[in-house]
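Just one chain is shown here, as structure tokens, and it is the form predicted alone.
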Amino acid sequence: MANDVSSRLKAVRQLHGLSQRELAKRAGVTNGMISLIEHGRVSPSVASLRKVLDGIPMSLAEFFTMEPGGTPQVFFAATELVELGEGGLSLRLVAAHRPGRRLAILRETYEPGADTGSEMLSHAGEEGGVVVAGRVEVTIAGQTRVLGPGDAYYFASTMPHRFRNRGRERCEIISASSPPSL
């Protein structure tokens, strides 16, 4: 397991493009820790090599499930985008399983009446999206306003939001936000 460690998390490394050196720095460990890993002479406890993986960032399960040698997927049919959403609100999350990924791009679906709950939203970062059909209703910090096909929003994710659907048809919007809160 040891040289599987080493030879993964250095394939890892170069694929996110950072040196032994950014990595220990985002980890808060030593370059030296990680060199040694790479290099075989140490194998890491379940915790270091959890906290090395926080610097990517990367899950355990993705570490060891990814192929260090492959490239990322960079293509998705729609029967590959993972259903996140509930009931009449279908949210549809691009690169689901992509190591590291710092972007949310979704395939939103608010049948009449859905909505994304009666809580307003505030989470860290930025979101912005394209109404591609039907009507939606956001609230973004006390302002709202009706979108209609072609309108579109951008807003700090930290601002209270809600999105509704009041009207009678299907809305469908395409959106992204980074960091992805998904």
Given for the second form:
Number of protein chains: 2
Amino acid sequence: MANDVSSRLKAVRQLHGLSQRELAKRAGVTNGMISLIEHGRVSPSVASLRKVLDGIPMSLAEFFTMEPGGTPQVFFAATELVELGEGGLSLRLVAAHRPGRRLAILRETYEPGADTGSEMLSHAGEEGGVVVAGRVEVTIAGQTRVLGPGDAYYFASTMPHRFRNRGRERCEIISASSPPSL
Amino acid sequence: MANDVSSRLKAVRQLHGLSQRELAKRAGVTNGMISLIEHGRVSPSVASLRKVLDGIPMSLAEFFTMEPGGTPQVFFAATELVELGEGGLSLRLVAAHRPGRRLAILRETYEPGADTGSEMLSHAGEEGGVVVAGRVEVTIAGQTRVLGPGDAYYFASTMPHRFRNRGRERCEIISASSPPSL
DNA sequence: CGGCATCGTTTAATATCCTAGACACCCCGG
DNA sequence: CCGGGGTGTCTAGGATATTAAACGATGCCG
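Could you output the structure for the form predicted together with the DNA, given that the previous block was the form predicted alone?
What follows is the entire complex, opening with the chain shown before.
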């Protein structure tokens, strides 16, 4: 019910504090049309919807991607220990209890010798991160590099990848992936 | 050129190895309509486009989000200084030069007194982050909290939000948002 | 109370989309 | 040479979206 164009548009318009007429004027369409759309009495053409969203402004991608009034909660989120890894690898997931999220944000801690495993990881989506402390050896699609504090990485998760701490001090990374791989 | 519905649909259809007629049959529309859309001679209604995409199948969000012909590269990414903020706020974006990414990963530094501004931010998508150093006052949809090292947050970006460093030391956050707000 | 502003809704006429069906083309097998 | 099956394109007419303008409801001020 909150997944169709009508509800989304109404939600988005009200969130930006615009009246039907005001939005219509900015978008260069009529107020009546906005009323009809928001009531689901018509299904606007993509061209019209784009014009309307330009008045907000918001892209079509944003519009269809956004979480419609669903349950957009506020979180001062806890980080939850997720698990695993052959010794010395610990992952803490931000907002783990929130299913349906678009993002997985992780605090990864690699003790000396920790390793994501000898067989390369590969999954859908994209991911990236920033090294906060220590050093880590990153291998992506055959290329290997050692990253230190302040260094960053970003890649399509379909590329085979592996992380190892070959140094002597603990390494910490903040990473994110979308869609969530955890 | 590759940003309108016509090019996107054609790309997506061919990527799935479907002819206009075959897609039309699966979607329950006519082949002529698909031809018209792919030529930009009409701008389909959202309802029609949804029906067409159901035949792929693909959601509207995916359709408008996807990078047509994108080449997802591997990155040991540089962080690029983005700008701004009333004094003392600096943002470093990971893989800034990669358009069409699904994620924006930021290294945010708040000098004492730095502030995202008195008028609340609000946009599509979701975002979250982890505080790496210092303290920051976060206000989301009316609720205010002070977060320190190791604390995390996560929320729908449509909620009005604001970040301020009211302490005496520099604060650093690693954050991520999807779809990218920068 | 009346007057004036805003709001969202509705209606008749017009512009646009969408369908059904024909058309032109190409390739392969008779 | 003439079918048959595939492709994408085009046109006429019915279906639907969109406009322009009127309507009723609310709130505020004199």
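All figures in this text were calculated on a predicted structure; none of them were measured in a lab. Take the two forms, superpose them, and find the largest set of C-alpha atoms that agree within 1.5 Å; that set is the rigid core. Numbering follows the first chain given and starts at 1.
Legend entry - Is_shifted R21 between these two forms (CA, 2 Å cut-off, rigid core): After core superposition, the displacement of the R21 C-alpha between these two forms reaches the 2 Å mark, so yes.
Inset, instruction - Answer yes if the Cα of N31 shifts by 2 angstroms or more between these two forms on a rigid-core superposition, and no otherwise. - result: For N31, whose C-alpha is compared between these two forms after core superposition, the shift is 2 Å or more.
Inset, instruction - Indicate whether S48 shows a C-alpha shift of 2 Å or more between these two forms, with the rigid core used for the fit. - result: Yes: S48 shifts by at least 2 Å between these two forms.
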